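Only one chain comes next, encoded as structure tokens, the form predicted alone.
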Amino acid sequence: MKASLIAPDLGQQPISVTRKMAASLPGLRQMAMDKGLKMHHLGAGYPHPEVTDPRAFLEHKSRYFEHLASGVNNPQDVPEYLRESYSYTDTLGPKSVRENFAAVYGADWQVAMNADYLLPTLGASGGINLMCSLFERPGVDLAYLTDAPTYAGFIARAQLASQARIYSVEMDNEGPIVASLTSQIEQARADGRLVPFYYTVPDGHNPAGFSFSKTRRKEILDVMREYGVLIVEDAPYVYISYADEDARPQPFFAMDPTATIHLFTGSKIGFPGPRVGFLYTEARVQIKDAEIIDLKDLLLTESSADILFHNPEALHGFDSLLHDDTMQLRDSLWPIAETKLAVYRENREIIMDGLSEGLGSYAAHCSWTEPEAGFFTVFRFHDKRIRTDDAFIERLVAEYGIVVIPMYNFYPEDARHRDPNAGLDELRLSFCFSESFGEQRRLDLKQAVAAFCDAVKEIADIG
């Protein structure tokens, strides 16, 4: 008798809205081109190719590696960085990289970071997976707190565990509503679920397109301390900030590293391909027999069961970004960020100005968020008869050549149960990506926002 493998009944996992768009875009693009329409990109949330050209970085990295090798007296000896880069390494990665990152990143946020509490991850997504995996392992019923709307990647990961359920929190223009946050914690516990953490993107929220206010951050932190719930702070856009230096809010980990799991990614400040990230926390948790240990020790064990050996060459390459042209350790990463911000700040201004010029007179019909960080603004129709569903998105592409992302799939299932129309009056507009450079990039983005405004006026029958 031939053996067979039977997969468990995992159910049909929902497909990410961005993946659905990517799958349908070629056909829609062809429809638009057949009509002679130019394609306008306001959908992709990718770093712009104008700021991810690796050639200067590769040259700098090569000189940094030469600098590391210069301390070897015997030419026959293999430099330590080279030996590390092509050997098995600790799950924590090269200690020198962690120490350098802790020094520079900590200085930027006025935190005395302990390098021993830094854990390499495969970008911030690796940190999300690690946190979920750690708490799912015991098999107890879990409640993951998050915003409504929230990052689609978190929804996809959280839904993989049959014992986990998302409890989402409504937001206003300052962040999650505190009364809703406390209510969801209490409801989850009344349902017999462990509430390990609240996941959020407080700076340049993806997809909500705004940053939490300083006041709301303090209120959130007070609630988390009171209820003994950790904050998982996803921070891809802390350096993609448009606020004045003295107006930048502190990340949660700078307010209290003992209550926060901070997820840093090098994808926006550096390059997305190498997948370099770090998780940082000084939290302590209680385990069996009332024993209290460092959360980072549990996370290290969990990480070593998943990715025993991180890529040391990629980590050393990221370390080169932490050093200036004289190979001295930088005082700050903000100068590196500024090379990215020059493009993103300009793009943001084009989008904000374009929306104001094209639709500023129609405040009764539509509105949009003012991003203080990140890549996105959320556009909202006030006419409830307009539904930004898949058919609407396809119409924008096919009839106007405009690519945007609908918001409804960024709302967790429980939020859509509370309000079946959640997100169906909203669109996420991205200003980070285009296929052109320099002056052509500026022109393309101006044309894109102008075309979007014209489409809105026609669809909403205004103007």
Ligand SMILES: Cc1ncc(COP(=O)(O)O)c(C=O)c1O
Contents of the next structure:
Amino acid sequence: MKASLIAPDLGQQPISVTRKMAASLPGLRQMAMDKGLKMHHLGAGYPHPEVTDPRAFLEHKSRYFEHLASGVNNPQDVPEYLRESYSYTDTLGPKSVRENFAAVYGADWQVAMNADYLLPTLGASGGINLMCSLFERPGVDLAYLTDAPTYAGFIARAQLASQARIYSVEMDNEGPIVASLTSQIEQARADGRLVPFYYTVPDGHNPAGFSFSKTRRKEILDVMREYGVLIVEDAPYVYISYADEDARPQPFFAMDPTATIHLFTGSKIGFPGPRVGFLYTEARVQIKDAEIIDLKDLLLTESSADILFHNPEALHGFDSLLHDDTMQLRDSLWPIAETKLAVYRENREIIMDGLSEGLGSYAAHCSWTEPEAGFFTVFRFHDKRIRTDDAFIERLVAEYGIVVIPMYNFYPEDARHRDPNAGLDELRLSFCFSESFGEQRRLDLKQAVAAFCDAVKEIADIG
Ligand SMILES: Cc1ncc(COP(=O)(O)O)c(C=O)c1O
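Switching forms now, from the form predicted alone to the form predicted in complex with the ligand, please provide the structure.
In what comes next, the whole complex appears, and the chain from above leads the way.
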């Protein structure tokens, strides 16, 4: 067949691990069902349906909108929020929403946030895209510094630009290894590349299943300041936290907002569908002619050439979450988080207890992370003969009905080059999603973890 366009440089991008899994799932599921196996979900990283039923939110949002409309004296006049919700907005979105968010979020993390330094994004994904796009535009060779493993969405976005290469850094159980961070920055610079930022997920790391220690955060910040590299802090799980209030680590932006680009998303504390997110940074950048300007101004110009207009109705809807039942601005988002946390905390406990019960006495053979935040734990086989490759994952579904995600794809190419076995002893188990609610959810998850432990014992030939 004749091509409609000849574009020899347009190579096919690698397909993401989650899409690959989603595509193969129906066939594998059928295979498992044909054998009479129950499907056990430990794979999907989506928010649980039990905490994303939008009906109560929609009711609250309507009441909030009525509250906003109540200030209008003449019933013929269109209330300001309504006019704004269905008009073209500014790239910055409605000012009131930014001001309210800055007040509430700033209070939660003890940062005097300036609403003028907040930029709406399409979720955290939009923030990642904006940061990459800003630095890719001048066309210089780039090094994106990140963890090994790192968030699949970041790898996918970084791979879009042929002038960018990922320089990744292995982690221990406190975070990235600091000496590797510095050596990767130095290597990238020696390779003639600009190193604009280090992208990471310090709280509830996806996919690594742990949070960085306070000490390591401080060390990372010191190194980034010393080398003049920004920190892009992707923070979807800061509120999905299992730590006691006084033990919660400070996010990077609370430690130094001039060194950090913080990516907030409404997807986990609220809902993923409306695609609400905010980028916050007080960083300043020296551009040509030694001129120093706010990074947020560069990002705003970039954003206005990209998304240009946000969905103001979605932003006003998010604003309703910042208000309580009496329509007062909240002091904190933690009470909202608590409605979600009740389910995730319970799920986490079921997974942790189940793994301890089933495999706690086989510490020589396997181990797993204890997530202080987020949706995931990483399970590790110690027997090097076991390889958690695609065939292994397919076998888990087809023979045991268990869906988990392999880790090797989350390791950037350079990490797999350094160690061809990177991630091939690991699995990502998620405890955020199941198809059932309440008591059935608990039961399903208990059965899932028990089935997983039995499968591990059989495969690893232990117990
Ligand atoms: C680390 C990380 N970043 C970004 C996202 C995407 O979030 P959003 O819906 O805000 O784009 C996710 C979603 O799971 C995530 O885990």
